[in-house]
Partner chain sequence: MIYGDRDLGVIVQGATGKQGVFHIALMNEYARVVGGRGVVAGVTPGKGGQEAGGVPVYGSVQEALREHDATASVLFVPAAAACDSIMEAAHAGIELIVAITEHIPVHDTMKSIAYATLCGCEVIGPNCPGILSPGECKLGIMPAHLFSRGNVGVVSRSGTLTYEVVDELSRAGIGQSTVVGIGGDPVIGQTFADVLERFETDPQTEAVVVIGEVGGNLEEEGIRSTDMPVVAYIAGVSAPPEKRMGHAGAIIEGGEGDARSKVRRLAAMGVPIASRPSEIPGLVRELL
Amino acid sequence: MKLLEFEAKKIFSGYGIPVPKAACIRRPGEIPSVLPEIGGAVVLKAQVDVGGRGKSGGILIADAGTAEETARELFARTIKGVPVEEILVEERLPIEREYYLSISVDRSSKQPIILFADAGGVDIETAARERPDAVRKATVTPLLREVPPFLLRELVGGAPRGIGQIINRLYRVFLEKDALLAEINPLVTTPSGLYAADAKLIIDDNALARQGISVNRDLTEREQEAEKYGFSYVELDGTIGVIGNGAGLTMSTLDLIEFYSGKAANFLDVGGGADQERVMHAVRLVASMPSVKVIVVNLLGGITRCDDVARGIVDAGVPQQVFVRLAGTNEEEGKRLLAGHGYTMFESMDLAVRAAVEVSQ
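Would you be able to provide this chain's structure on its own in the form predicted together with the partner chain?
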């Protein structure tokens, strides 16, 4: 789950990483009460979870006299389709230099990886391509709770020494908050020292419970509903609803829809144990998305009982046509049950998907 900038900064600050003086407001009218603390020269930053926020008009500069009016203007905007509900009012820093710092999970080495670059405020992938020597990387064994000094020296190079301490503090945030990404971009130097001018923190969805986070805000309502049943569910923008067991098979079903020139509206992975009740809930959930015109069910498993699945589909009783591919035990019984209720069962996923795409068009 992605945290917003002000939430990430609050956490970073709690670990001793300096952040600019700031306050989060929900109405322009709050400006006069927060300005005395922050000072006159401010930056107003929309708290929206979109990439390229600055370029999309989500960050505005103001002074004491213009701050309230500027806040009103920013609240009235939508940033890449997202309405602005909160604004971070922040002191404008006298920036000398900008750096990039992040810690993320490196799939190749199976370890945390630290990236430091003396080119901040930019897209790090672009920076790495254009000036590979500007980006320094180090992986750290997850068995250590801190970054060893020799690695800090390698990473920081000729940049201000204080950055090493910030790297270590960010590393603690990364470990203790179960982060997939902890990023400061830019990390800036000013006459009064180093500051995290922006902050990004993504928490591992599999660790939300132990981090005390009860609701994953990144999910839509229907996605949250799906999570309650232990389904993985994702919404897309086509017209075919997809149910499968196992993420790979479900993805493969989506690809097959595209192969036959159809478009999927959503997909739901029922996971292990596709019994009658779970299948019923799955079919109803997928069908409840208004854009779903037809549904493909593609279930394969050694222990999946096709008759149970068939009963679940029949129980769901959704108005859309359902195209079913089932392989498992009691296949014949399942086929008979489905046929008795006007549903068709197909021998292969290719056939089921092709039939569904035809009807969807």
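Given the form predicted together with the partner chain above, I would also like to look at the protein as it appears in the form predicted alone.
Excluded here are partners and other molecules; the one chain stands alone.
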């Protein structure tokens, strides 16, 4: 789950990483009450979960006389389709130099990887692409609670030595907050020292409970519903709903839809041993997607009973056509139940998918 900038900075500050003086507001009228603590020269930052908000008008400069009106203007905007509901009012730093610092997971070594560059800011991706040698990298075993001094020296190079201390503190955040990404871009030098001018923190979804987070804000309402029932569920952008049991079978169904030039609307794996109620919830969940024109249910009955699957489909009572391929335990009973309620059944996954693609187009 991605934290907003003000949430990430609060955590960073708790680990001794310097951050600018700031306050988060929900309405323009709060500006006069926060400026005395922050100062007159401020930056207003829309707290929206999108990348590139600065280039999209989500970061504005103001002073004491214009801050309230600027906040009103920013609250009226949408940044890449996301409405602005919170603004971070932050002191404007006298920046001398910008750096880039991040810690993420290196999938190949299965260890934290630290990236540091002497140039930070909004164009770091371009700089890294054009000059790969500008980004210094180091992997660290998570068994270590601190980054070894020799690695810090290699990472920091000729940059201010105080950055090494910030790298170690960010590394502690990364480990202790179960992060997938901890990033400061830019990390800036000012006449009064180093500051995290921006902050990004992404928490592993599997560790949210351990971190005291009860709701994953990154999930849509349907994804939250799927999580409640324990479905493996991913929303896509097509028109054919897909329900299977087992990741391999469900992925094969998606692949076959693509092969026949169709577009899947989702991936939903109900898991093994799905009962009548579980199947009913799965079908209703997929049918609730506005884009879904037809649903393919492709299940193999082992510990899952085909007659239970059939009852679940019937109980769902969705308006879309449901094309069903069932095979395995109590297969004939399941087919009989579905036939009695007018559902279309197919002897193979190939036939079911081809029919669904035809209807969707």
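None of these values were measured; they are calculated from a predicted model. Positions refer to the first chain, counted from 1. We call the rigid core whatever largest set of C-alpha positions still superposes within 1.5 Å between the two forms.
Hinge split between the two forms, rigid part shared by V82 and S56 | When each C-alpha is assigned to the better-fitting superposition, V82 and S56 land in the same part.
Domain reorientation between the two forms, expressed as the smaller rigid part's turn in degrees = Smaller part versus larger part, rotation angle: 13 degrees.
Rigid-core-superposed Cα shift at L338 between the two forms, Å | Rounded to one decimal, the shift is 3.3 Å.
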